[in-house]
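One chain comes next, on its own, written out as structure tokens in the form predicted on its own.
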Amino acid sequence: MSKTVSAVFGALSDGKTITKYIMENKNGMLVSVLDYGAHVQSIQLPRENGGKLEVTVGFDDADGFEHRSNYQGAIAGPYANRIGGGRFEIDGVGYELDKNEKKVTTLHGCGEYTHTLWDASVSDDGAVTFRYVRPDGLHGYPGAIDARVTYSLGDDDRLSIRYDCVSDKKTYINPTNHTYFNLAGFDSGDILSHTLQLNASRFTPVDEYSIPTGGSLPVEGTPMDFTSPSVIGDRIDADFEQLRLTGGYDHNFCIDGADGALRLAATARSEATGVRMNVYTTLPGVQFYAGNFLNGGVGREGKPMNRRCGFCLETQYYPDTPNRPEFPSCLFDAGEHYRSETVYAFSGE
């Protein structure tokens, strides 16, 4: 359980406010959370010398979310990661979305959920609920979907987020978080160094358009092998062509025996500080994203996020599955509740 405040964090160009929640753990873990966008906004775990390190990459204003935004702490929906050619067919329908990347694929939901004030609500055990209702037909996607998120601090140092969604027509859901981490401390370089660890044994190979080609490849004996600890760094250029693609690694990675129940995913390490994150969810996929198109731009304390700054683990359905139906499907019924949960426990050594 967790004690949870709220401040004013800033203001939209169109006047209206930012508020800020933030939860703190009987360990003095703080998570900070945001309803623009229902950004995670910090994650501060205490320190033996009694300071904090913060391990994410992002913004300390609000002008750095409204404009200056790679997704740093977002929730992305209502489909996060990309379909191909923005379209996609429900029973026998063609619907045509927004192509905001490229003008050829749709990624993020054309930043529906993350450029948008939530509704927010915060319960008797400190977490922090967030609320959107988007329209029907809303950069083409079908159905009005009451879109709630929920973020909790545990006293073990597990920060849950649950997801429930809920449309009034069949549509495809598949929100994720886009938080950048650097386990080292968002201001200590790059993150070449951590060490990685993904329960996955195959990938979603992609096109030049970072879409998937169809079906999986297994990892054994190339760069993406990551089913035992491995340094991101050792192979993030390799002479591989998945790589060449991608500008390293931004890829869907397959969970090994993922069934919606809990299960760890993932497991990252900072050799630097020690800090340990384990990734748990009742998804079918995680994309590793190497933070391989950051440049530079000004973000916490003015400090600039450099290339490969920061890292992301986000779990999903896999990408373009509207269009490919080998993959396992996030179809749901008007009134069908999508439902799904995503922690990530810090530990240290």
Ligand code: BGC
Second form
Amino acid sequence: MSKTVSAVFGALSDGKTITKYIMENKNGMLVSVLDYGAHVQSIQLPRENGGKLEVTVGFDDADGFEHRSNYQGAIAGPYANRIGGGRFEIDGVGYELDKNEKKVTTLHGCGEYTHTLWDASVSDDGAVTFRYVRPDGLHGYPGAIDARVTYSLGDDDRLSIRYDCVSDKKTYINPTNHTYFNLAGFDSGDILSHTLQLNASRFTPVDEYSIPTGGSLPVEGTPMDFTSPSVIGDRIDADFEQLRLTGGYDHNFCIDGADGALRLAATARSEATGVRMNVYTTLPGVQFYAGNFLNGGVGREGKPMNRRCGFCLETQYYPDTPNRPEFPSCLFDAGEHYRSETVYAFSGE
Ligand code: BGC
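Mind sharing the form predicted together with ligand BGC? What's above is the form predicted on its own.
In what comes next, the whole complex appears, and the chain from above leads the way.
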């Protein structure tokens, strides 16, 4: 339940207005979301001293979201993460997608969901629903998918993101939210001293294009093991091939026991502030991305977003699922609904 108000956030280069929806719960926690890209623009946690702690790394201006984005806060889709070779088949029909990464792979649906103005509505309990119906075939991707993303903020400091998508054609559906978090505050430096626990005893190894090579590997005995709380920075630069290939953590972890019910996937904590974030999801995977590719671009309050100043826990079907029959399937029939929920739950001092 939140009190939700809207305000003009800014303008896109074509003159269209971006509207921001600010949800506030009874504790004074604030979550702001935008109709542009259905972004999470800001999460502010109330502090004992009466101030607020901004725990997302991103932008406070329209230009940032439009032109300087590495998906900060974005909804990515219709297929988040990567599709190898930018192609797949459905029922023997081949689809060639635009390849927006190194001209070899398709990443985050070519930014389609991220750089679109969504329709917005606010319900009586303060939840904000964004809706976008994509044209069939855009970027080579099949299906006129009708997508709805609903953000709601509970009085228990849980931010829930619910997705409901349905296509007019059989297709793959795999949206995610790509918020970068820094639980010590957006301008506190890198996230290497955070601790992280992942409910994942396996991960999907990748090649030099970050495309899964097939199957999954146990994390046990490797720097990928976060089954107990571990400091992110302790092993991020370990001499381990999977970390060398990606320049640090940037992998899909297979959530243990995933069965479609909401379950704990990850817990992150800042030792500096004591803020803890639990991530629950109904999905089978979570991409732990340590912000390795951030390179000093201008972010909130004009501050640089340096390498590893934020981390993402992107809940998802596994990357390149359309080309990996051994992975849990996200192929949906015409008229069949894709539904998922992910919750970011905050607690601490
Ligand atoms: C990917 C990273 C990529 C980032 C921003 C993450 O989902 O795994 O490799 O750099 O998104 O595009």
